[in-house]
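One chain is shown next in structure tokens, namely the form predicted on its own.
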Amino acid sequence: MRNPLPPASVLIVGGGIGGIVLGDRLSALGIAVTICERHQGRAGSSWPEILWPATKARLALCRGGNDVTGRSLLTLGGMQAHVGGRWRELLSREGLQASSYGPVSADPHGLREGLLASSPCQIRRGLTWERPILDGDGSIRGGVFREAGSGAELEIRADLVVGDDGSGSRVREAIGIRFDARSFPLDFLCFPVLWPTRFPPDEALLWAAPGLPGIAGAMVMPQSPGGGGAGMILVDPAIRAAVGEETLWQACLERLPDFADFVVRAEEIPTAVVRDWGHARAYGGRGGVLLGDAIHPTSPAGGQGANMAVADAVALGGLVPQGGEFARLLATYESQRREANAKSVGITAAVASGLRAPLPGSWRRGLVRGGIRSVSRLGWAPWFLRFPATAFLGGEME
């Protein structure tokens, strides 16, 4: 298939952070972009999300980006971990200030909705992808969607289709790319947080290997200057299935020091999130291109998912306006992004392997506690942050 000129129209399936950045960049160059999103508004539970400085800087360049990032991002001033019966400083304020890799806490819903509201693209909500529209040579030239309200089918045609529709990507399926997902060994119970005034408003808190049956750890993270935030409990899927979220939730409320102080409502049961991870064998085909979790879903380890998606969008946004053969665009895009994305996926792979290691629980807890003490005592913050803060980088973002 040949496209001798830049596409006049682009269809982005899924309103993720990467698709929003891509649409913003292409729209600024005069390309008509339509973003189709199945959710009507904010959807899903709250969860902790880390962005890194390069990602924050790129988001600020989007239309309305400075205002949106000011409301939805919070630069973390430290991290404490409860281990060995007391709070220990895991990442110090001084160490973060001395490092150029300081993590940024994000309200993912607020960030996404704010950027969508300011986007120059045409935003179509309540549309679920049904099947591709194909031209004579089998290339994808748009999609057929189903409207949430009426159930009617709607055709949207475009010169280029981009799938930003998550780990279960239906665009990836339409393209015919095989994806062998692997399950992360822990599930995540996510919940909103109301930040108590007695804790620093910009420090994340971690309960590491608390020794509760089925619970590997917990984290709470502030997400905005207004006192909102999100938390996450890491649980054994088998035990979660056996005893249920409510039992695990109550165990945390009762036995983790200070944990209940952060809960918006003590009776609220968090939302369970199961994460797959992996790396697709190709980044597109048949006239369609993928980005973000549609290519490389990860666990929250290292805060890589949204950062990788933005870096994908920046790389793809630099190539699409050049036009030329689709096969060449796809090959260049993948060559720019695969190595960096593989490094980021490698963080999840390493964490998953460690969690699956056949070690007694007491040994595992001892290793975690020893690692936290080493990081906190030896001032390893710059080294500790550098790899996850830069692994996803590549091309224009460096």
Ligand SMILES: Cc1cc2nc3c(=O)[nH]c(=O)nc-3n(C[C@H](O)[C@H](O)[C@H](O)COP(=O)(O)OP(=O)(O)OC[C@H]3O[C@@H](n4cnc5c(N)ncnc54)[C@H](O)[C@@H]3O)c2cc1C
Given for the second form:
Amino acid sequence: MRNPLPPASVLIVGGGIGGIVLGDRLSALGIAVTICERHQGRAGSSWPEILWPATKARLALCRGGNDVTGRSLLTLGGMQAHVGGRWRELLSREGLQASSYGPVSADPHGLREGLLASSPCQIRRGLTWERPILDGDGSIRGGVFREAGSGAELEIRADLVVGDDGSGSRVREAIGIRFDARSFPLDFLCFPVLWPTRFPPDEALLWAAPGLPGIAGAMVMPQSPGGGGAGMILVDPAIRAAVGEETLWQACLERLPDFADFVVRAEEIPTAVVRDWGHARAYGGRGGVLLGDAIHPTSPAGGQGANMAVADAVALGGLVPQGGEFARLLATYESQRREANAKSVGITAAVASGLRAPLPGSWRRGLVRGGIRSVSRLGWAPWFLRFPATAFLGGEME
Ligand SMILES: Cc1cc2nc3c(=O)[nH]c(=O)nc-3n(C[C@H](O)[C@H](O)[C@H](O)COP(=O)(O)OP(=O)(O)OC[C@H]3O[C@@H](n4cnc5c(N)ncnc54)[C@H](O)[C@@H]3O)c2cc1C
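Cool, the form predicted on its own is there; where's the form predicted together with this ligand?
In what comes next, the whole complex appears, and the chain from above leads the way.
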């Protein structure tokens, strides 16, 4: 038997930003939403995350959204790049003030926790999706979860199952969607930051092509008016495997100008993050739907992943309450989102090809440094913001 739509109950697997926004929307309409998240608390270090104004506006519509966005989001006032031995203005304060597309820095953990705290949807932590519960015609009617701690299995049934369980999605696997993940040519070492008072509290900093072996760049970003933030180092996976994270971390601490001043705990090796990318061939099936990284994981290039997840959630949150056939819901959802998501994934594809281009390291560094110098001198950076700030929006959302 196919599940009834609109559903009385929705099970969301994974408590990422997309799942939380969807849960908030549906529960506000009286639908019983349960989010099952495998982690019991905060998982790992934070990372720098750019949200765009359109996403900030959508988050503000969540229950308590205004408070949360006020606490966990910081509109950037500028960006400096260290190139040719000195700091250069890459994004100027005046340029950003004149632009409607200024980037907003998010504290990803704070944002998710803040939204959950004021949302009526229920979150059950420490539950890892193991396999689907299927009915007679093979439709997914819920999931079997493994409880952290006890190791016991637990069944949760719902009229609709949504997979927001990230790039390695097990719900996607249960639906039977093929996904060819591609590896991104850089890995990311993420670490917490405490902003030194001698740097403006709302400007991000970038060390571009610093000429250290295995290190393509580094950045630090303020995330809250209180001086907290996060940073990441972009590293070559082969060199990371050969020399280890500690060597690369020490090189940054010793050789990147001003870098060590931002680091909270120099003795703590950053968390390594690998970002595979791709775009799934379908957005759901067998009575289950997917969103966010479960269908289109990307690299951090262009700041798209979380923005896409929120846009997916908004689209799905508008369609699910309308009812109708499951096949129609899925077709409409995919037709609203695929083109925009393809644009966003295209940014990662383009950057990955550029990084794989067979160029000598010195040429590559010259191109990056020359590009930053020109953009900085000509004040062009704000002109480049429109594309990443809107790529993830479907035509009807712009
Ligand atoms: C270093 C870095 C920088 C980034 N920069 C940006 C940026 O600037 N801008 C941007 O928009 N995006 C950025 N992203 C990407 C962004 O963080 C992700 O795209 C976004 O978080 C995806 O959200 P989501 O809703 O798809 O869920 P995810 O964040 O993928 O969350 C999935 C959740 O599912 C849970 N889960 C997984 N498997 C199971 C299971 N079997 N059972 C139960 N729960 C499960 C996980 O624990 C997790 O909480 C960055 C990511 C990284 C790592």
